[in-house]
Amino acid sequence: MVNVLRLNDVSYVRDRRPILDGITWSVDDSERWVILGPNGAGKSTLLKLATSADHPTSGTVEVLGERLGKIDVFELRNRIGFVSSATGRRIPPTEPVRDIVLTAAYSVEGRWNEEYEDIDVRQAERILEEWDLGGYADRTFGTLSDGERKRALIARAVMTDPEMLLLDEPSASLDLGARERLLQMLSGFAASPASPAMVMVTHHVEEVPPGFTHVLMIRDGAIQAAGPIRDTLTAANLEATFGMPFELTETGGRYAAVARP
């Protein structure tokens, strides 16, 4: 296994407020991690560091074998796929779905005068089919449903064959049907040995796709538990993470949690 992300005693402070405190954590290329925790726990900040969008206040972060502060982060970011709600807000609503995916080859958001090779076009068309968007290629981003937009953004993120895929609440705001469809597709993608390492942030155990292998549970910027999901995603660790007792059930790799009376 190859290490793709390593944080060693990382702390992150902004406006004198500690957001991360002493985080030590690593991800190997065959692992699929879920980061689970309440609002304000520091989950999205962890992803910012993993994308090299920011640097820690103290400690070290190594991304794809390169230490932040000693590497050209723009070169590094081309090797990382990242999806968040902010990504979607930057996509022009008039952009055709085909071009949303295709323009990832040049790391631009909105096609202009770039020239694309046939291999790029074929890659984009293949990925659109894989994410069940082949029939939407000529539709514009602004006409898509929330679920279709999320799938289009993920398709864009995997266009360049990234070495690590980071997903910040990919199923947030989706209705039940759209959420389940997306989770099924993420589960299938995670099961492929050809897929990159994956890290997904969520608030809800119900949104953990089957096939994800590990969970990091975080509260107030500190790790409460981390490890293989079957051993680590427990009612006791949920209580430590969210501050209240839960009943946790698992069926076919899907989890559900309700507050314990």
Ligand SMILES: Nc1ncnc2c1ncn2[C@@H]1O[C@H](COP(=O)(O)OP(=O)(O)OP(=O)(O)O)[C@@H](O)[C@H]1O
Given for the second form:
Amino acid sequence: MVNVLRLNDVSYVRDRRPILDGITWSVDDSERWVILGPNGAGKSTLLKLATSADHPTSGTVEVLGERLGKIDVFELRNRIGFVSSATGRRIPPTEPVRDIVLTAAYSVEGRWNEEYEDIDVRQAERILEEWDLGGYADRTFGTLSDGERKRALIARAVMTDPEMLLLDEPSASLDLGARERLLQMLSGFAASPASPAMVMVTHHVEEVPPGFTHVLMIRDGAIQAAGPIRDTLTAANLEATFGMPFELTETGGRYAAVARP
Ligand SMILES: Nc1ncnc2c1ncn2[C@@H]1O[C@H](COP(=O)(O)OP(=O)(O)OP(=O)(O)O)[C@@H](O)[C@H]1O
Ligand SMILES: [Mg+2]
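Okay, that one was the form predicted alone. Can I see the form predicted in complex with this ligand too?
Time for the whole complex; same chain goes first.
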């Protein structure tokens, strides 16, 4: 097992308010984590530190074995796949899906005049098929549905063979069918030992892909619970995280929560 992310007593303070407070957490390459927590809990801020886009106010963050603040983060960012609603906004609407994936190999948004290697073209075709986008290669980003866009962004993120894949609410705004298809694909991807470590933020236990191994639950910037999903995703921990009692059920690796009267 190789450690890909290690936070030690991390705090992140803005406007004298602790947005993250005393976070100690580590992720190994074989692990697939879900981060659960209410709006404003600090989930996206945590991912921002994990992508090396920002530094903690105190404590240490090690990403892919490198301590933030000590190394060139640009080199590091090429080894991390990241998908959020903001990454989607940076893709030109006129960009064809094939190029969205292919340009990841060259770290640019919007195809320019690069000469692509055959090996990259073949890898892009394979990834497009894997994320059910084979028929969309020539379509432009602006014409895709939300669900298709999410898959295109994930396909782009995995094109560089990242060592860590970070997904911030990939199933937000998807319809039931699109959400279920995305969960199946994430679940299949998570199952492959060749896949990188994964960390996925969501608000809903219904969106935990089967096969994800661990859960981190945060509230007001502090960890409420962290560990293997089977022991940690409990009604008591959901209540501590979301501040109300739930009935939690699990069927075939899928979870569901409803408020307890
Ligand atoms: N740079 C900043 N300056 C001031 N406040 C910030 C900054 N970044 C984040 N915050 C605040 O920190 C809190 C946590 O934000 P964050 O985006 O991490 O939450 P989140 O858990 O991802 O929420 P959501 O589920 O709504 O996406 C929020 O109250 C947000 O307004
Ligand atoms: Mg967020």
